[in-house]
Amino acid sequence: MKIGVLAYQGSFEEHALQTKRALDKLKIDGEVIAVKRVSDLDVDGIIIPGGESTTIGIVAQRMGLLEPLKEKIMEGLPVLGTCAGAIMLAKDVSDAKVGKKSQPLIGVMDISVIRNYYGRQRESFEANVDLRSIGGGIEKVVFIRAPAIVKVFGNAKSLSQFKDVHVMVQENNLLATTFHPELSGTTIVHEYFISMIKK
């Protein structure tokens, strides 16, 4: 199993640390690459970190991967977007201060994203998730900088709420969280996302 991270900025060590972590506990044979251009989207799998989701954007556009992972996503290649990821996925997406923005997407989930929702002075927080519905327990997550899932609509499923918005969705081959599952104790949202690869 390869399964890739895309590695323009952001928590890309620590995604492939986790990645690794899972294959290990589930005792799957695999590797973790770095992806950086077209060449490099040979993948099972792959995972859009968090960081910046304009920079992400504007760097995948310019380095001419963003329409190529795109269709890979639309054809069914599995997806975990954390963070600036899950923005980058969404359908739409507005700002907490300034509404809408434009700034390259991938845009193909059923999820309206409000980015910065909980503002500057909660910039960094823990909180107690119940990531249950993927077989986990009640986890406790850090959200930096964090966007929020406020409608869910189409194909889109919560998985996971967290005062009144959602933390978590699925729909089909693409996984959301507005959290970073990187740098939490737990594997399971990497596990779950590697079960999704495997079917």
Ligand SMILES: NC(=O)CC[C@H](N)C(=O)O
Contents of the next structure:
Amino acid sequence: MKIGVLAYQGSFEEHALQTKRALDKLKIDGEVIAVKRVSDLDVDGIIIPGGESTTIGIVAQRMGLLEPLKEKIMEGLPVLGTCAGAIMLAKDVSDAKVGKKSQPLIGVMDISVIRNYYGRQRESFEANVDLRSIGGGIEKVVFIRAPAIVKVFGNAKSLSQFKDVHVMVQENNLLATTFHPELSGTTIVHEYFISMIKK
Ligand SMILES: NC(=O)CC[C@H](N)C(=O)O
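Cool, the form predicted on its own is there; where's the form predicted in complex with the ligand?
Okay, now the whole complex, with that chain kicking things off.
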């Protein structure tokens, strides 16, 4: 199994480490690679990390990777998008402060996302979220300038909610979280993503 992590900006190293831990735990022989070029897209699954979605989108577009990646995802490539990665996947994106502003996105998932939802006062915080729907428990996770998934439509299904919004959503081969599973003590989100790749 070969898992790619989009590696322009953000928490890609943490994702690579967490993916390796999850592979070890599941006793699966796997390889994790950094994806930067179209030729790196020969993977069984890909992770789009947290960071700054505008930066990730602009660089991906400049590298000519955005369209080929979108095509692969539409053909069924499993994707885990976390935080900025969830923003990249969403069909509908706006910013809590400035509303709709165009930015390069993959735009394939039936979710409405509001960037920087928690505002300045709660830029970063830890919370216990319920990950029992994917075989975990109540897990402590971190939100960093996090977006919120405020609407789930079409084929997307909410897997976890925190307060009034969705924090983990799946739509077939797409998995989005607004928190950072790569910075968590549990590897359950990565284990679940690996199980999506195995299917
Ligand atoms: N930690 C993160 O990924 C933050 C996301 C960032 N606020 C954005 O809008 O892209």
